[in-house]
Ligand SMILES: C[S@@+](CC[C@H](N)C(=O)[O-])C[C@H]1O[C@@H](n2cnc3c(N)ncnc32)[C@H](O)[C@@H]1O
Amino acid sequence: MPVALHNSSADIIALANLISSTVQEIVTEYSKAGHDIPSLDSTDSGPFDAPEKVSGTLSKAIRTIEAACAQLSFTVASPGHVMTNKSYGYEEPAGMLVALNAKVADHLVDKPEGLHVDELALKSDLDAGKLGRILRMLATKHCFREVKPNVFANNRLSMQMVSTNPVSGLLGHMSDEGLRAGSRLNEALTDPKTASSTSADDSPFHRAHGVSLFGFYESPVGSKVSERFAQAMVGWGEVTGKAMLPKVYAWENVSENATLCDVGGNNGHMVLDLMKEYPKLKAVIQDLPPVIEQAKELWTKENPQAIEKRRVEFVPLDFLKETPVPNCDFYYLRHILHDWPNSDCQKILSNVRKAMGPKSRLLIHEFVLQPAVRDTSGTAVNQAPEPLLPNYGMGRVRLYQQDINMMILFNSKERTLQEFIELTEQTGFKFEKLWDSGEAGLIEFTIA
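The form predicted alone, please: structure of the chain above, on its own.
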């Protein structure tokens, strides 16, 4: 039976109308906050740069604009043009890495008039002609701006590449060891020895670097960029909304002295904002012993009152082998399960289940994938308006890119809501609710 096709003329008109109406929504949201939409040429911070400052209305509008603009351009341009441009995609991160390592954005701070590429090349010990071509390519994609021929200045996007900005560490990690690993994806998938494996030792990353990601930053090569990776994890939290947790869940209805156990919580930075906004809560931070020492240092600096009043505990944990602190009210896992195959996720969840009391709740904070085909059953949530792809397409593409990133780095995956439900049902949990937390979802479970 042939598949019914959309009327493309009607679709592009609908997309154009959707773009126009959504732009007005964005202008209105900025106006309500008393701000103009920042120019791309500006280097100042905008009022909504942090995800936790973006309202639900504005977040949906931005997703819609990104999705509709991409779908419109892909529809009207020739297929060969679109696909060829996609195949050139690797050149952008390759060029970004050059600019990052040369600290181009750092050299351009407080220089709105820009610097000539000859001067930038001299500061970075690079060939001026080649550096200029790379910067022009990046500026053509709106990262940096060319203010005069061969004279470049920062803009809103390139300011993310300044070395003191944690996002720069994330960009470096992805465009360096991540890009190298991605180039080995096809080999890993077509080698019979690794094709169906879920072991990190059979990942494209291991194939590219000779060691899994877990051991890479202790290797002679990886140790040189270990600080960058630590910075990258902070940058990841900023980009994906680490401060969303206080705003997502109904914490105001939670009882006094309720305890949240942050399982695999690194240094506990995700819970810091929650504890500051809801000091009635208590927290337990659990991770491997060296990480727990880092957590103590961070909390001593950022929230010493919580330590003095014994509102926070730091307890070492290997979540694959050990049970978390028992009888907490909430067990919180943020971007933990996506690092592991189902078999290890079951170990982690089983250990959490053993620790839970009868009224304890499990909160899983992860990306939640959706199919790219519309669900007509009436049970789907958060589908985009037609004629957009139901998962918002390019408006939420990072979720699906991150899924492939997990495949490349760890041989693991991001998951759909149904996959989370099936995984937790196998370990004694019952799904309660999916809380919308912007880019990620907060999935709530109770004991089955």
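Moving from the form predicted alone to the form predicted in complex with the named molecule:
A lone chain is what you will see next.
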């Protein structure tokens, strides 16, 4: 029997109505805060550019618009046209890398009247004709503005490419070593030697560069862009709302002197920010020995009082082999499990479980993926309204792209809530709550 399909005319009218009502919500949110919506042509930063400044209502409205506009245009355009455009997608990062390396956005700072491509090409030692075509393609995708034929100026999007903006580092990393690694995905997945491997040595990145991602930045080729990678990590934190942590959880209800152990906390930058808002907390930062030394340096500079008053401790740890400091109130794992296959995640979680006291809590801070098909069981959370895809489609597409990025870079993965629950149940935890924290989710567990 044929499957009954939606009535597309009804769907596109519903999408158009959703777009119209959601645009009104966005205008209201801006005007409530006393702001106008910044024009794409502007080069000033907007009031809500940082994710932590965006209210829950505004964030939902923005992802609804992104999802609905894409779904509407994919519905009405010819499928061949849509799919051909998608397959040309690689040209955007390829062109972006040319513009980044040529520092086009830097040359255009404070030049609202723009610069002729001949002048831009001279500054960057590129062929003017070719550079102009790349800039026009980018401008056609709303990054840069063509103010007169062959005269280009910055806009709101191209300002992210200015070299002092940390996001430019992320764009460089993705459009350079990332794009080259991505082009080897199919080979890595079809070679019987690497097809089902979860080792970083069998990743598309390793295939493309002959070394895994972290080794790459110590290699002769990679060391030339290692500073860009460090900048990329800062940009990544800004874009994905690293500063959301103090706002996401009910820290105000947590008792005085509650201790949070940041497992694989790197230099402890997350807890550093959290303790600025909640100085009642105490912290233990745990990571590999050399990283812990960097953590001490950062805290000595940023919060020496916490060290003097013994409100923070730095304890080296190999979380695959050792148990973290016992009996902390919280064990916090941010962007740890997504680096590892299930077997290693179980080792890490078992070690954390051994350290926990009866009242300790585990907080996993990761992207939480949702299937693209609607869950009709009545238990699903955060599904988008119909006729949108339930996981917000293009409104949250970066989560799914980041999952593939993890496959390309490390042979690792992002996970669904169900996958996190299964992993933790196998290691003695009980799921308590998913705290919505913008792009990433904060998942709370107690001991089973």
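Positions refer to the first chain, counted from 1. Everything numeric here is computed off the predicted structure, so don't read it as measured data. For clarity, a rigid core is taken as the largest C-alpha set superposing within 1.5 Å between two forms.
In the core-superposed comparison between the two forms, Thr300 has its Cα shifted by at least 2 Å. In the core-superposed comparison between the two forms, the C-alpha atom of Pro290 has shifted by at least 2 angstroms.
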